[in-house]
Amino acid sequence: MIGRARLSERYFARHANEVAVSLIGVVLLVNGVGGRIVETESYDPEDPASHSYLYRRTARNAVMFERPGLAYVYRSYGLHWCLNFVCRGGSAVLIRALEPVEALAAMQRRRATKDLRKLCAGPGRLCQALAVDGSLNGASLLAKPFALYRRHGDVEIVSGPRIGISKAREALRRFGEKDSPFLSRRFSPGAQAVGRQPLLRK
């Protein structure tokens, strides 16, 4: 990782799915144990399905209103912590699933898995991996024990309905990179192009 460019508070300063999208290929660490994001989905409080619906503020999402580049983290359903990226206003990005790149025995034994494509497949298996729960709720995911990297190249992206969800399903506001092995579920054949993404500077 020597070498990368880091994030800045600015690229989280936007709206979640702008930041959703970009994210595609940044790499994601926690005390030095992560990966390449290849899932992410999106959510803003103009979207029923968020935490923060309608600018409702509570004890719950209250890190979702501060400023943006922090964690929000939250247990799902009393079973397994979600790590996600807040944004501008109310706005968060739910990381869904890693490629493993770094620290790959942590990950395996914090899983009790050997197999890669399911140590960070789907929220909860990323936050097992990486050791992510409930204390990093409002940390800064600009400084430790997160280290958040600049992807490299361009990532051919896609986008379909969002999962595990009971409102606003229809949404086409889950993205990955097209093809991945490392995705918490493939994409339907037909799910939408968002294109071939450059490096973003910001």
Contents of the next structure:
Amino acid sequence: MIGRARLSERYFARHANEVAVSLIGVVLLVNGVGGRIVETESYDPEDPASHSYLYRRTARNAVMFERPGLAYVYRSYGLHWCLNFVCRGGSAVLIRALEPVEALAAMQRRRATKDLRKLCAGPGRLCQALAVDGSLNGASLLAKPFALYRRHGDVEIVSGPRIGISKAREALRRFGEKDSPFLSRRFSPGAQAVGRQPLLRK
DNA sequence: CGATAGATCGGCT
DNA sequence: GCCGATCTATCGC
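Let me have the form predicted together with the DNA next, following on from the form predicted alone.
All chains and molecules follow, beginning with the one already shown.
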């Protein structure tokens, strides 16, 4: 089925910008259900769009300041759940879309659609498909019910502005697999190839 | 304490 | 394109 090499604790002990890029192509499973990560976004304490902006701690974001390798799950717009991977120094990666790979039937049932393109295309949708909710907030990504497998093979990665935010719109901190049909939204035709420019744009 | 905005989504116009 | 669902944090009175 899938490449067997698991991610290590050290993997997450880097800044979210770096982790967000390297996660593209990684397989994420929750209780054996999931697929390849094709879209991510990065956030950190110096970023006005981040829940951890200025290191301000609340009941909701406390997990962001605990340690790398934890799941930060929060409720969005009162209805949907969003899954983040906590990285170094209060930074985190929002998991925005998966290419469905494992246990398709379970995801189709939970999402009430058979359309593979709509199963995990968006942070709220993928949480519904993988049954991620607030009970997993603070859980380790290196233990059950999570499983993360390194990517195998090449992936062409592009970057662009993040989706659905009003602050720091110009930062190119959304990353994805170029032309994947499983993205929450396509990248613009001229999207910047990752690796040809500095990642950090404040 | 009330109002409002927000890392969203699905249904409708 | 707009709207409503309705949780969390913040800001204003």
